[in-house]
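Coming up is one lone chain in structure tokens, specifically the form predicted alone.
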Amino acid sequence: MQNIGWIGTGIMGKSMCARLIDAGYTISVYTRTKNKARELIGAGAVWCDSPKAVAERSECTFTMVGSPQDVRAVVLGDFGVLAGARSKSVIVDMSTSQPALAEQIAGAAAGKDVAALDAPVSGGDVGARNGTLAIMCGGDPKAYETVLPLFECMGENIALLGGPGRGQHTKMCNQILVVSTVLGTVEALLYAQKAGLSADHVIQVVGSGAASSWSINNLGPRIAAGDYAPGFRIRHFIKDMGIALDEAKRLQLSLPGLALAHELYKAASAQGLENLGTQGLYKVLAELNGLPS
């Protein structure tokens, strides 16, 4: 595969697409606001005026958009990827979305002799820039092997977890765990502040012991520096938690920790913080405790 399509150039999507350009692939790109793709166009990507037009030029088309509704529109819509997809091509949705929607897309694609993979990622803006993402894939093994060289431009920990939807289910496991570690990071650093400790020193010590996590070692320093810029936005985190809670309900599974975190993040959104990074929860709990943030 040489001719690649890319749809969605947000915080992570732009960096992921840029890595494919740097690797020498020919890229066709679409995003709702053309200005957001200007750096990619400047680097050699060709602008298209619809997801359908992107797919018509591409052997493999990636989507990296915000919500299941967006995925449905850009893949299954009248001017979506599937409407323009070539026979024998592959559609790869790297958004975090609903497992059932991934299954629906795979079924619709098969009807047009097109393969579809669901391949959500973890690793945030840093992983996207550095090509160190974890990529959790569901779908046909042959399609996965075909796309693997492209995945390797973007990630290091890459795995096929089973059939359609299994990548999305795995991402739900990831988000449930991340929610707990972000909340733990925020509460630990609030405790450190109240106790008069240096947040940086605390992070250095506990971040190398049994309490080590991606959240304390990556989001912790941002909190300590008062940096709430998004590597992953609160509003997208709320969306992911909502999907996980819906799936848990369908599975008749009670996840009280996830439900609590979901409510706390909705409180952050209600305070107008929905476009901060997930570490922005610190501001909510700091205010609750009468501490500066």
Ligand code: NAP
Given for the second form:
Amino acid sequence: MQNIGWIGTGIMGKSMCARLIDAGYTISVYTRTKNKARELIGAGAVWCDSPKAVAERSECTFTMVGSPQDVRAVVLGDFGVLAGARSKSVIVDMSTSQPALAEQIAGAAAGKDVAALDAPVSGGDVGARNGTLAIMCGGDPKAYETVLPLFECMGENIALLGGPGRGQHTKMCNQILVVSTVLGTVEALLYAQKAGLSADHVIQVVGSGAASSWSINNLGPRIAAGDYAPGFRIRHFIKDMGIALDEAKRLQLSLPGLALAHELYKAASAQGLENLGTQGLYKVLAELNGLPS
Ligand code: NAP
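Could you switch over to the form predicted in complex with the ligand, since the one displayed so far is the form predicted alone?
Following is the full complex, with the preceding chain placed first.
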């Protein structure tokens, strides 16, 4: 595979696509706001006017958009990837989306002799830039093997977890875990502030012990610096928690920690903070406690 398509060049997609360009692949690109693809076009990517036009030029087309509605539009819409996909090509959705939608896409693609993989990621903006993402894949093993060299440009820990939708289910496990570590990071640093400790010193010490997590080591320093810019937007986090809660309901599973975090983040969104990074919850809880943020 040499001709690769890329749809969605936000925080994650831009860095992931850039890594494929650096590796020498020929890239066709589309995203909703063309300006956000400017650097990729400058680096050699060819701009196309729709996801369909991208797919017509590509042996493998990646999508990295926002919500399940966005995935549905760019893959299954009239001018979507599937409308232009060549026979024997592969569609890979790397957005965090619904398992059932991944299954629907794989079914629709099979009807056109196209393979579809769901391959959501973990590792944040830092992992996307450095090519160190974890990639959780669901779908056909042959298609997975074909796409693996491309995944290897973007990630380090890459696995096929089963058929269509299994990548998204695994990502839900990831998000359920992340919810706890982000909330723990926010509360630990609130405690540090109130107790008169240096947040940086606390992060340095606890970040390598039993309480170590990606959240304390990556989001902790951002909170300490008052940096609430998005690596991962609150609105996407709320979307992910909603998907996980829907799936849990379907499985008749009670996940009270996840439900509590969902409520807290909905409050952050109601305060107009939905485009801050997930560490922005610190602002909400700091205000509740009468502390600066
Ligand atoms: P983002 O910055 O919001 O980027 C999403 C991009 O997709 C935006 O550029 C958006 O266009 C584009 N898009 C949305 N709908 C589209 C459509 N219908 N047609 C064309 N382009 C469309 O989000 P992100 O942080 O890169 O995250 C992307 C996905 O990865 C999400 O599903 C997220 O949950 C997941 N994820 C994110 C992280 C993270 O740390 N950021 C980590 C793991 C997984 P506009 O620019 O016009 O809005």
